[in-house]
Amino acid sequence: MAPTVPFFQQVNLNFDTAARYTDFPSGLLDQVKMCNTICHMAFPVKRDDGAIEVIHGWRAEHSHHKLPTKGGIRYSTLVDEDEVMALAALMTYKCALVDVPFGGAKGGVQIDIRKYSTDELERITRRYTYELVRKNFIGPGIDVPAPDYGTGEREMTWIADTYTTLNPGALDTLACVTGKPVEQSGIHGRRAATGRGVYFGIREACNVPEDMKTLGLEPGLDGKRVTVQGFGQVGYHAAKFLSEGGAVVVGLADIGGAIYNSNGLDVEEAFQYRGENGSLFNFPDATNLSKPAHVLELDCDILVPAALENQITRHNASRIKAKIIGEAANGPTTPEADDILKAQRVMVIPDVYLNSGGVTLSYFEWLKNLSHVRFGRLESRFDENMRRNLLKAVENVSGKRFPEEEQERLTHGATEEDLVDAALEDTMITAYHEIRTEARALGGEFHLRTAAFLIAINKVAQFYMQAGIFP
């Protein structure tokens, strides 16, 4: 059933709940909350059969308190003005929460990608980019898109190439978009970043003994039963890393179907099976579920909604059996459902925090494109040589020689992926404990969403105040 409250209004309800704990002037809070700029474009595209079709697209820039603005572009039939404004607002709060110096933005094109050929999708993407350039809604210091639902590295490459073509001679054109392939000046680890951030965040929450005791769970991920709704880029990587971290993935769902096995599913085998068969249905040693949404109601310890918004509503929240919900998707839980879950004493790790791995790695890619230097290139070999010299000194003093494999492990210089992965882990750990501390002040582990919004509001509003815009 459709939600009773528009998505942007849902985000603002969470904003208002948190804003009550601040002392900022109402006018300043209105400025933080409102979407600064929204662009709706309609442009013609020629189909492969020669027919002309009008395509609708949007780009919303929610906050210009810091530039550039940042946010993904999604291709979906559900895209509309309300959705992109809501997602742009979440990007503002997400960036503030993890101290990434961007304002929030979001874009979308209203199409079903399954109904278009690769050539048609390329024409749509390039024309959408052209419209963004014409309206000054894209640029390394203006607005930097990224992948989202229905888009990926391929589309980001088309965007970068189109922007570069329209700006000949400009030095930093590749910084106009992130989420590019590594070969096209992307960054190692970006593809898995959001899912990896989800893993780091859930792992950190589960490592707090006091909170796990409140939920009736043992500390740590080991043995915890996990279900994941959505098996795209985010859902797959979240499931993969949670499984590798000791959790047992018992349920998986994608747009075509859902499966369950109380003893656990092999995430890699399921991913390969889905790729070969187009669906998870009839995966060996698993039970098919009649509807993908049924995975939300399975008996488990941790539920990870990693699909689209408004999946957990007042209609199904009371049937949720998980004790922890890790929101890997944007806005998967409505405010009404949030109240029900809080009453059921379910810990909800909010999207505005847990989904921030992608923008964190996008920030590093943007920096890499501006500096034109790969992370680790200047220091990796130097660090490795220094460690080898130190190891040799230890061997000379002790008279013992380390095995070759041990030498390699101890002297390994950090690669780009090592560096950004460590930075992502530190970001997620630091942000979680900041949110948890605020939540404890508000009343406990069931106030994480309000705490996250409160921290983000404080950071954005204080920036305005310190900049002298609101003396």
Ligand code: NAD
Contents of the next structure:
Amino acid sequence: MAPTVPFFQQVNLNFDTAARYTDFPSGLLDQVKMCNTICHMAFPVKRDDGAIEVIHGWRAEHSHHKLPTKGGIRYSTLVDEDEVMALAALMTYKCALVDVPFGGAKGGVQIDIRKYSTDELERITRRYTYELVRKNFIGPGIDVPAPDYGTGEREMTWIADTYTTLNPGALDTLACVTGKPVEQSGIHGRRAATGRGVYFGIREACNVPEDMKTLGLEPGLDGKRVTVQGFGQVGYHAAKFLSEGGAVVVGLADIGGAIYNSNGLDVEEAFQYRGENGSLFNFPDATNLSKPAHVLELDCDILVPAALENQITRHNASRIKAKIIGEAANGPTTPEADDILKAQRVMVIPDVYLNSGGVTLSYFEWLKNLSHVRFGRLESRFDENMRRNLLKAVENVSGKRFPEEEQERLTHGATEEDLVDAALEDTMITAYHEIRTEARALGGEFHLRTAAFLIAINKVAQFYMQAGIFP
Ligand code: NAD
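What's the form predicted together with the named molecule like, now that we've got the form predicted alone?
The next block holds the full complex; its first chain is the one shown before.
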């Protein structure tokens, strides 16, 4: 059933709830809330059979308070102006929350990717990029896209190549888009980053004994039963890291079907199985669910919606059994459902915080592209040599030798992967406690979304104030 409130309005309702706790002038709050610019394009694409089709695409830049603006590109039939504006607004608040110095943006192309060949998708992506260039909606210092629903490394490579071709001789063209493959100037860990951040965020929430006691749960991730809706870039990685971190994944769903096993599902095997069979249906030792949406209502401790917006609504919220909802997708819970969940004392870890791992790693990729050097390249060997010297000195003084494996572990110089993973973990932990502290000041552990919005609004509004735009 369709939600009663359009998506951008839903985001703004959350904004308004939080804004009540500030005393910024209403005009300034309006400026923070509004979508600054939006571009709608309609362009022709030649199908493989020679037919011409008109494709609709959008790019919304929600806030220019910091540049470039940043946000993914989505390919889906549901894409429209309202959706990209809502998603762009979430990007502004997300970036502010985790101190990533960008304004928010989002783009989308209204297509069902399953109905187009690879060649057709390439033509669509390159033409969409060309339109963005023509309208000045892309560039390392202007607006930097990334992957989202229906797009991935392949599309980001086409975008980077088209932009570079149209800007001959420019030095920083590869910083025009993030989420590229590592071999194409991407960064280690970007593919898994959003799911990895989801894992760090949920783990942190579960590690607070006081909050788990309130929910009637044991502290820690160990043994907690998890269900995941959406088994793409975000859902697969979230499920993988949560299960590696000790949780038991009991339910999985993608658009083609859903499966359940109360004793746990092997995430890696399910991923392989879906790859080979095109669907999760009939995965060995699992029960098929009659509808993918039923995965939301399974008996579990943690529910991770990782597909699309408007999944938990006033129609199904009261049937949710999970005590914790970790919003990996953007906008999975409508404000009406949020109220029902609050009354049921369900802890909702909000999207605006929980899926910020993607943009955090995108920030690092952008920095890497601008500096033209991989993280760790200058210091890794130097660090390793210093540590070896230190161990040698300890061995000389003590007269004992460290075992080979111990030496390896203690002296290993940090790689790019190590550095960005540690930085992501630190970002997610720091932001969680900032939000939790604010939520408690607002009256409880169930106000995480309002707290997250409040922190973001304060940061963006203060930036405007300090910039002197509102003297
Ligand atoms: P994706 O295209 O890689 O995967 C989407 C998955 O959702 C697919 O497995 C699809 O089958 C499934 N799905 C779609 N409709 C469904 C339904 N009704 N029931 C069950 N499964 C369904 O997309 P993604 O990149 O993983 O993005 C998922 C969500 O995460 C989106 O809301 C996106 O905005 C958000 N997000 C993505 C990133 C990123 O880095 N990719 C970053 C932040 C937020």
